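The chain below stands alone and is given as structure tokens, in the form predicted alone.
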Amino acid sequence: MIRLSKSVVGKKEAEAVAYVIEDIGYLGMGATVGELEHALEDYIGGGFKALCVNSGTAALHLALQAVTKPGDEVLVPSFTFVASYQAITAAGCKPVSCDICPDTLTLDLRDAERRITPRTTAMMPVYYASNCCMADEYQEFARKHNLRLVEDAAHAFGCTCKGRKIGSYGDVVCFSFDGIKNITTGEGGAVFTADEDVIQKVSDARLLGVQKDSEKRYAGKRSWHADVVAQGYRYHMSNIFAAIGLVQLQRFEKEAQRYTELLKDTPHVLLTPMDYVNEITPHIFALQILDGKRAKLEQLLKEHDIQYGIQYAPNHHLTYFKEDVELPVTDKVYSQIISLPMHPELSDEEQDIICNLINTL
């Protein structure tokens, strides 16, 4: 079987976890989490503060809660994993479903602009398949309309836009470190920002709202007499997960350029243009199969025991978030999109097998 994705961890991660268990002896949030946060800050650059939490969804939730109030509206592409929408509603806000651009598969600003109301206070662009080429445009749009910008960069850790790493500039940026992301901590995520108010709110909220508890946890202590003044959650990262992340930072590159070379002239295939050499470290490799050929490709992949993905069902079609809204590009893309296997252990031979099947369509 050729797997769609997989966690690539090994002896070094196991040794790091063993060190936390056997030598540090403090498994919850402590100094190792602080060490990972500093390592992430050094890697991303730009001077932003990193705040680690236990999932990318938690990062989005806390970031939105820090910059909005219940009842606010948040512009978001419907073509995203449901976690984006769940984070918005968890913060008490309303997701406003927007269409995507056909050439980037990310939030269409022209469509988003016409959906702004007096209740719109934030926007959440999603860097689908690690495509962050619109990062600067999103920031300009947010400034123009006086919106808070929470970037869902769950797919985009390690990516750059015009020479700057995502997470090194802007307003608030959220990453995911779950088992199959560009780096993993087992489960986890992080909020990056330079906004001191957001830093304090997220820092407290991840630890049940206990004020300034993070500083104590970094030192292996607890805040026995601290106050709680706002809603909080048990969203902090553990030392065990942070230890895995510290190792992962040393090895997370994935190769997508070869797919593009093999498929660039293939009939019935539409690739999303991205610079995999200089800017993009892909989480998934998604392409569109045209002319009604996707079902045939799905059957071929199943027959050859090759996993694939259909990422993602538009949220405005899901029962919980269902709404009558016209998003023609989103619906068309969803009918054609498919994700091919992508992980660091995928071999050239396996890529050849997959691409040869696509060439038979």
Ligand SMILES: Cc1ncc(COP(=O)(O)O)c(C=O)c1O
The other form holds:
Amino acid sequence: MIRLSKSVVGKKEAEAVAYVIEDIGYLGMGATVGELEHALEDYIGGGFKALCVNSGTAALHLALQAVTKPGDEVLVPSFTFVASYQAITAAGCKPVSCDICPDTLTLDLRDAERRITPRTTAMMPVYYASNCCMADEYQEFARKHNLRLVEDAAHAFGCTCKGRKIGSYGDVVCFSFDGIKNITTGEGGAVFTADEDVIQKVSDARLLGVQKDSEKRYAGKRSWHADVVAQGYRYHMSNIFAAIGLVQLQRFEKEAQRYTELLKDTPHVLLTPMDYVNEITPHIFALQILDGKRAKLEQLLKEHDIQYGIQYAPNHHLTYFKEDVELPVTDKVYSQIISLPMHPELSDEEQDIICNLINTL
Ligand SMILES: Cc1ncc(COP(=O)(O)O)c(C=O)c1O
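Go ahead and give the structure of the form predicted in complex with the named molecule, now that the form predicted alone is out.
Okay, now the whole complex, with that chain kicking things off.
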């Protein structure tokens, strides 16, 4: 069986976890989380504060809650993992489903602009398949329309836009460190921002709203008499997860460039142009299969015991988020998209088998 994705962890991560268990002896949020935050800040650069939480969804939820108020509308592409939508509604806001650009598969600003109302206060572009090449345009658009910008960079840790690392500039940027992301902490995520108000709100809200508890936790202490002035959640990261993250920061892999080379002239295939050499460290490898051939490819992959993904079912079709909107590019891409296996243990031979199957369509 060829797996779609795989956590890349080993002895070093196991040793780091053992150190937390056997030597530090405190598994909750403590000094190791503070250490990971500093390491993340150093890696990304740019001076933003990193705030670690227990998932990418939690990062998005807390970021949104910090920059919006209940009832606000948030522009978001329907073509995203449902986590983006759940984070918006968890913050009491309304997701406004937008279409995507056919050449980037990320938020279409012309479509988004038409959906702005007096209640629109924020936008959440999603860097689908790590494609963050429009990051600067999203910043410009947010400035122009006076919107808060929460970037869903769950797929884009370590990626750059025109040489600048995602998370080193902008307004509020959220990463996911779940089991198969560019780096993993098992489950986890982080909010990156320079906004002092957001920093304070997110660091309190992740610890049940207990004021200024983070610094004490890093020092192995607690705030027994601190006040609580806002809704909070149990979203903090544990020392165990942080220990895995510290090891993971030293790893990074790339196989997408090879797929691109193998498939660039293949009939019925549409690749999204991305600079895998200089800018993009991809989390998934998604391509479109044209001319109604996707079902046949799905069949072939199943016959050969090769896993694949359909990422993602547009959110405006889901019962909970149903909206009667026309999103023609989103719907077309959904009918054609497929994600191929990609993880560092995928061999060249396995990649060749997959590409040969696509060649037979
Ligand atoms: C686009 C997108 N946003 C948000 C998330 C949420 O991240 P997490 O799974 O860490 O909660 C994911 C996770 O896969 C994602 O793909």
